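Consider the single chain below, provided in structure tokens and representing the form predicted alone.
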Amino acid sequence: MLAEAKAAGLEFELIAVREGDKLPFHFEPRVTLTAGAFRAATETVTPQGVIAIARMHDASPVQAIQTARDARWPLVVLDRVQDPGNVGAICRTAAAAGAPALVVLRGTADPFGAKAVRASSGNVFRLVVAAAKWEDLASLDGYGAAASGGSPLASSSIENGGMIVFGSEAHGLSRADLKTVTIPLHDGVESLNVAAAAAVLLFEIKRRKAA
């Protein structure tokens, strides 16, 4: 994750290394902590041997929208996705599929929170990420992912939309006027996890763009 952050140009303010562990690259200033001090400073049960503080440069909604347009990709929008593990997984999938930009709406977990960054394996740093309101996205058409009732995926031109919106698993999308797309599921299966649904839709966009 630190290597991804460094490659993305993040500015490290401090890196702390557990005694006996090594950094993947040279960096000063850094501090070495005893195993006990390192364990006390981390949030995870089984931490890796390095932690860091880095300065983020927040993108604006306008920058995220323009980045997506320049790449001819729908803007990925997270609407009240509260689990940071899901947010991080979607960031990882978006980067893997080639989506360049992502925005988070109010009620969504911080994509730069520790758990989300870990779930993304650092790939969140490959994306242009912005916090936004619906008003910021008023110029975009597009699709929202719905567990049921949407147009079938096969007949939905999701690759041509201005955005693709993924909502809360508990509450769905917070806007009722979006066109929706539904992934067909086997009988008896109610829905997919939001991160799994995002993977299906984003890689379908990638496939159609390569066709």
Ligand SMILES: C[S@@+](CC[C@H](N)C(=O)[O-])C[C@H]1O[C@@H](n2cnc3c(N)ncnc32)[C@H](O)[C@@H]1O
Given for the second form:
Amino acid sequence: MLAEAKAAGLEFELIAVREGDKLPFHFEPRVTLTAGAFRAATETVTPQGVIAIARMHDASPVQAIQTARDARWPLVVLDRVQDPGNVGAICRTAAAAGAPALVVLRGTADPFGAKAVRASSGNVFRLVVAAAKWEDLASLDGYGAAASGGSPLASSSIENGGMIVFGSEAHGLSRADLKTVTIPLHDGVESLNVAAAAAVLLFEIKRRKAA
Ligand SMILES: C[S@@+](CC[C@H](N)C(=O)[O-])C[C@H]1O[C@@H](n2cnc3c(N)ncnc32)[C@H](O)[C@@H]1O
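Beyond the form predicted alone, can we have the form predicted together with this ligand?
Now the full complex is given, and it begins with the chain already shown.
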């Protein structure tokens, strides 16, 4: 994850290494912490041996929209996705599918929070990420992913939309006026986990763009 962050040009303010562990690259300044001090400083139960503090420069919504447009990819939009594990997993999937940019609407977990960064395995640093409001996205059409009631995926041109929006775990999409797309599910299954739905839809976009 640190190597990903370094490759993405992140500015580290500090790297702390647990006594006996090694960094995968040379970095100064760094400090070495005893095992006890290291345990006290981390949030995780079984941490790897490195803690880093880095300064992030947020992209603007305009930059994120332009980046997606330049790459002819729908902008990935997270609409109140609350679980940082899901946010991180979606960032990882988006990077893997080739999506270049993602925006988070109010109520979405911070993609640069420690848990989300870990869940993305550092791939969040490959994306242009911005916080946005719906008004910032007014110029974009596109699809909202809906657990039910949307047009079937097979007949929805999601690859041509300006954005693809994923809704909250508990409440779905916050707007009712979006065109919606639904991945058909087997009888009796109400919905997919939002990160699983994102994997299906983003890789379908990748597949269609390559065809
Ligand atoms: C757990 S679902 C939300 C379920 C919620 N009870 C609802 O009424 O929408 C979380 C998000 O995952 C996405 N999702 C889940 N199942 C989907 C499906 N079958 N097709 C498309 N998107 C889906 C949608 O973006 C949805 O807002």
